[in-house]
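Single chain ahead, written as structure tokens, the form predicted on its own.
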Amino acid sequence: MIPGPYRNIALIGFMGSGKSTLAGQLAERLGWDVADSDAEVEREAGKPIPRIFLEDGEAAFRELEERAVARLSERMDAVIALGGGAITSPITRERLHDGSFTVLLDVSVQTAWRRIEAEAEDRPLAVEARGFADLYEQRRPLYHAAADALVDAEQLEGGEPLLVPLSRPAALSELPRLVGARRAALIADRAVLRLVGAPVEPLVTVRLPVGEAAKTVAVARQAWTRLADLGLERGDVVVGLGGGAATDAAGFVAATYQRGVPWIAAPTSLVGMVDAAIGGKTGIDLPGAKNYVGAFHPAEWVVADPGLLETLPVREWACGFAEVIKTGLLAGGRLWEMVQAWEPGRGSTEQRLELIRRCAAYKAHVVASDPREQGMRAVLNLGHSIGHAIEAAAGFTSIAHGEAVAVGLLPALWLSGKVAGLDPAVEGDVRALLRMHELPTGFAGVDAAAVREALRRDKKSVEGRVRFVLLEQVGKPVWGVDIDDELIDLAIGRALAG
């Protein structure tokens, strides 16, 4: 799961995240050597936690906290579960900067005082829940600076076992540092090669068109050929550098070519780093239908660098927000509080590494529930199936993608509405939202007869007929609901007024 430069992985996160169960999970998964800083302060110490701060003080404990995790930190293939308050260390956070895989158990404080409030008592810096919910506050920035990648900690009440997301947003400067001694083809969008330059040395450059004109068979042989003629070897590796169709295109190259060859996702759009370029779906186009041609083909990495959105023209950027705010929808929580509260415009630098990591951990934890989408990886379809229709019906020309994923939400929260219980207020918030991102609403530009039968043409029909994905509520969708053609009907009709 944790190729190349890493020694370990570390877990950190607040009290109640839990750290040290899921550090035993997945250390068996892995075959891993599992380790606790807090067991390690206590056997060094001689006494238990709450002996230290009382008789030695917070200072001293600390000061055995900072060495014990200098141990541990130099530990080969093992999972480490940190104390809730290591990173406040400088010196701690740099020595996990320098060789571990760093993954957040990102909980809300809410459910980190019910889970540990039985056992405050034991725990000296959890005395009452106002000091609690300070702590957590100031802790919280920490975390997120520390952090390689972030799993949503809420989702693992059900005793699933810990499940590190694909997406690392990183520098682009660390992708020589992902490679590592394999020699690297660089599959990548010729306009966004010009403006950020080679990320690797390549073994060979494929300069892809811009968009969906990737997506084709041709582009597809021209990237074989040019691999093979360089002698590209299964030992090397792909990286597929660009938006969400350069990655979709490169990945299916690297699927494809002697049957698989592993490969690392950069996207550099915002639907790229939360949604395109996370989960192992690659392909290609035919005419008239989208990602017809494919291959389950996970990346090793997906490297999401939030300073090339900087670049990103206004555009792009409200696309990607169109796939940020399906996310949130169906992720609730935290990350749907984010989009609400969201201001026109990119954010601080800050806000968008949190973005896109919750983003990146919901799509990850859904994938990993459902790699092949063979059950609830379908709730990602959230106001695609009339929004893909009505993409296809304009010849993929017209409309962006990600407001053809806009214009779908409406219908799709409409029919959540009649058929799912769905209160009608989220739809206006909905829209409101999408206004408020310059996204549009509806699009008028397509006959409501080509819409249906592209639906009738998805290529997850059954038999001709597409299940909806909807929401009960927000953060509970449910999928494969078979709607009535009238309602159907009514919703594309409802999309194309706006």
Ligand SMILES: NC(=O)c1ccc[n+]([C@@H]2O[C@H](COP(=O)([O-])OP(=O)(O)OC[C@H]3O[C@@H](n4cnc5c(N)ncnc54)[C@H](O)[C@@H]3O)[C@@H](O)[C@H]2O)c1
Contents of the next structure:
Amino acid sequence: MIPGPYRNIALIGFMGSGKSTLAGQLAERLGWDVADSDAEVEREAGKPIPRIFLEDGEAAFRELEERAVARLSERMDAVIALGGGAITSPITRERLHDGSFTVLLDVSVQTAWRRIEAEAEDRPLAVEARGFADLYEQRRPLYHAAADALVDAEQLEGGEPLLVPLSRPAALSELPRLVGARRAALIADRAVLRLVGAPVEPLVTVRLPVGEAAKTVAVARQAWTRLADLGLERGDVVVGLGGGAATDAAGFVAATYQRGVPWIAAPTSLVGMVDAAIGGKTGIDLPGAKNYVGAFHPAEWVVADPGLLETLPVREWACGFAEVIKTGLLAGGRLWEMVQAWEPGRGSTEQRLELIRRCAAYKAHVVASDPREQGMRAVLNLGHSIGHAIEAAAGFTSIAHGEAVAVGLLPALWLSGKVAGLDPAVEGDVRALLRMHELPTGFAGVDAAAVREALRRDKKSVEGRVRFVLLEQVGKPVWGVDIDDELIDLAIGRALAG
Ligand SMILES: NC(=O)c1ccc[n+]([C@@H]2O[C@H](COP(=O)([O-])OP(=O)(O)OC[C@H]3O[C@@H](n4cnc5c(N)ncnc54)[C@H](O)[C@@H]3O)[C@@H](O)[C@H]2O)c1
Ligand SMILES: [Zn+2]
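Would you generate the structure of this protein in the form predicted in complex with this ligand, following the form predicted on its own above?
Below, the chain from earlier opens the complete complex, with every other chain and molecule after it.
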């Protein structure tokens, strides 16, 4: 038996959210039993669910389901997938609250319907799209109210699953249980730790210097030593808490300590939630060479609490928003609509949640198709070639990374208009968007020759020539584009002029 206030993990969510699949995967990882309320109902009734609906009606089914959940929620160390409508019962909701770590698999109505349609299975409540959508809207608030945490179900086929804590703070202390670990080592940005507190009761807390200063060999060495002194083992877990610098450093320590222990990323900055904590890249810096030492070591879970962003300094929020704009341009669709309509400021928790989920899901999807950055993952560098060169030319001091990305997006879009057929209006739209979100649209603090030189030394260049990511349309990136030097010079000139 594993100590803690919860006996088991319950998965709730709409039809088509993938509860049974995830329940199986989680149970296997944890070495727990797996259970399913629909199967339990069928076993007790001695007939399949469509027949129960047909012969006895929905009310009779709900009663059977309530009893099934009551029995299952007494189980210890089990992952329980609940039928989509189970949480309509107040009794069931209470039972979950009392004994289960309840995770909502959140899925869009479109994805849910697509998955249901593709299944041959007989679902009495999924007969036509309109009724399906109404039911979805009715149940959504119930799911949110009943859940301790939310997982983006759209993202499950991708990289690290994104888990968003929703209600009970105690749920966070259950993090180690999610990976089947008993003990956790918390590796955290010391300023963030003071502000937000520890998400877990750790065996050891390693306090990192604030921000980029965490990403050094000396700090990693200190962390390895602390873990070794305390006897952290492979069956334990590292939890990395803080902005992207802290999760990069903690992930790197986890990747290298005893040749790799599992870790959970708990990003607390916008950059961390939409970018740094997702995708498996961990690392530290060498003097003058950012991210030169590292490992691909994806977190088991990425736990992002959008509520924490309230305390993020204004400039850090803006830097994160530059990456959000980049992601919106790459993903297009609903995410780009959201980004364009975003009012200056941080939005409501609900809006932030959707924004982060969609950005994280996009990145996870790209990473899943190219985990080791051999091809398509390059698209994530939109705006980063010239942006990063400006940052490097400025010696990584006077302009922040996100600001440099903002500045770099504009020449990338201008070049896209010149050689990839992008509507030139997009550059103007993005310029206005950057201004609205207090991001720079140019940087005069360096000279063109230094930027050109930094571009030549770009880690991602091929045979000494930098390859660009451009957009054919919003939502349609191309990568590996070789561009004439004259055009590159013009683009750099524009970025420096603003
Ligand atoms: N691994 C990747 O794929 C990847 C991708 C992008 C960026 N990164 C890395 O991420 C780092 C940048 O991340 P960042 O912008 O989060 O920087 P950061 O980690 O330096 O955090 C920025 C500042 O915000 C503070 N902070 C963080 N969360 C806070 C909160 N909730 N309330 C108040 N203050 C808070 C931190 O203490 C710090 O001072 C860089 O090192 C970069 O290389 C990695
Ligand atoms: Zn970036």
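Residue numbers count along the first chain shown, from 1. What you see is a predicted model, and the numbers here were worked out from it, not measured in a lab. Between two forms, the rigid core is defined as the largest C-alpha subset superposing within 1.5 Å.
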Legend entry - C-alpha of residue 22 moved at least 2 Å between the two forms on rigid core: yes
